[in-house]
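There is one chain below, alone, in structure tokens, taken in the form predicted alone.
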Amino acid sequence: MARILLIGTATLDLVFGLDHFPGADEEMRARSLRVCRGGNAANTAVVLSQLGHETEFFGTLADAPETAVIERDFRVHGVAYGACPRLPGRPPTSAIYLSDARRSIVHYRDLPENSAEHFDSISPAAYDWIHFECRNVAVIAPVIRRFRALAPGVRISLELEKPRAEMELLYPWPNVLICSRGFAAHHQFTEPTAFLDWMRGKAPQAVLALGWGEVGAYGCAPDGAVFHAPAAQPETVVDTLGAGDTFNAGLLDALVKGGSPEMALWQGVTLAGRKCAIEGLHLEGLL
């Protein structure tokens, strides 16, 4: 299996399972609260632990009482995080609302970001692929290019969940693009055939996915190739919370074990589909 790193953030969540959405100053009692770790790269690297490949994840912890939740988590995961920065501050911290298959989501973060100085401890040729959530592209973007130049072997991946400033920057460099259906809508996308042709002019040198919801995923190749994996439903949806994140792990391992593009999405797809059956991401027996 791969030595797979994975940079971007780890957040406490707070998982309220309610009845229904409250109104206007409604006071409600939850049905539930799950205490648990959190974030894009992440629970990425947690779901690709458990695929057998040997994850690190990289990014800013808080030196706080609270940041254990997310460290005890990244143990039974057999995931690696010994070179996260530790900053003074508490952990960016996300207070979740389910109701049935709907979900509300309301973020706080005053921990900093990865500095510059701190991608410098990193060895790019030490990995056989690395994925970076599109955060702070000022500092990942020369990072990118840094680490292209010191490891042209090593495959990179880049999540464009959200627009952010500049990230066209980063479009040249990594060999796969994993764009939301939100970020298409950011560019007032809503067919996704149309869409994956624009970002194939940015990127032509990357593999495409973009997740669509209810309807699946949609992948495009460097030859211009068009692929769809229709969603895999559950009998019964019991969580939908990291789904997207397991759908990038799902992807980037049938990818790195030298699978097609068109097969990685379709396990993408699946793997996500299958999450959504149980609650969290402890997916023994899915598998």
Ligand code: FRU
Second form
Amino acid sequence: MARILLIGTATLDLVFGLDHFPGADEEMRARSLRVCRGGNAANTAVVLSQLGHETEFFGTLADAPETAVIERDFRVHGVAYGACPRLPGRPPTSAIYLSDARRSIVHYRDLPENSAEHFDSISPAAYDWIHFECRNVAVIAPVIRRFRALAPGVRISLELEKPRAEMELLYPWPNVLICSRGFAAHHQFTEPTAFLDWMRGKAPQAVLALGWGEVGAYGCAPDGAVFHAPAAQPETVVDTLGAGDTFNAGLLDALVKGGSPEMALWQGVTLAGRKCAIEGLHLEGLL
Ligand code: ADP
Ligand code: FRU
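Having seen the form predicted alone, can you show the form predicted in complex with the named molecule?
Let us now look at the entire complex, which starts with that chain.
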């Protein structure tokens, strides 16, 4: 099993189960409420830990009582978080509405991200794999380059979910780039293969993966053709929140064990499909 560091956000998620999405001025009662830890890198860490890896999360944590929800979940899943910088403020918080297998997310954040100095405490050679959410590019670009120089053997993946200023500075460095459909749409692509062909020109060294919701995922190796793994449809879709983060965990698990990109994509969609059949990310018994 591998030592995997995941760098990004841990959030407080307020997940409301609804019969329909609220309209303006509507007051309604939710069917259920779940208050839990979320955040892309944190979610992926929790799933990788359930797959048996030694995982660590690194991202700022608010010095606030609500952070207990986040820490408790990390402890339950054996995700290390002791190196996370503690800052005054409150956790990034999401109000999430689930209805009819669809979801809306309202996110608020005023907690600062990791600074360049925060990364001084990280020794990249201590890990087999380091995964980044693409967030504060000005900070993480030099960090990725430094990690590469200090630990040439460590493999690096980067999630490109939303457009960020100067993010193209990061493209030449990772071994794996995981892109979202929204990111492809931002670049005016509606067709996955065309997007991956374009992206391959920007990051010829990387394995590329692209989630495409209920259609599944697409991917390509640096020198190969684009392939498609259809979504693993559960009998009933209960909750797609974190499906992308679970897909990432399945993909990384297969790649870190030496699996081919095609096999890793298949494992990603299989795991994400199983996740969609349950509430939350407690996948024990489904792996
Ligand atoms: P995100 O959850 O980050 O928005 P996607 O919507 O692209 O990401 O979903 C990631 C993966 O989760 C997809 O590639 C697919 O395999 C799986 N998935 C998403 N929605 C469904 C669904 N309704 N049924 C089955 N699998 C799904
Ligand atoms: C799911 C998720 C939630 C979080 C939101 C942040 O992928 O990580 O847990 O609230 O996205 O954008």
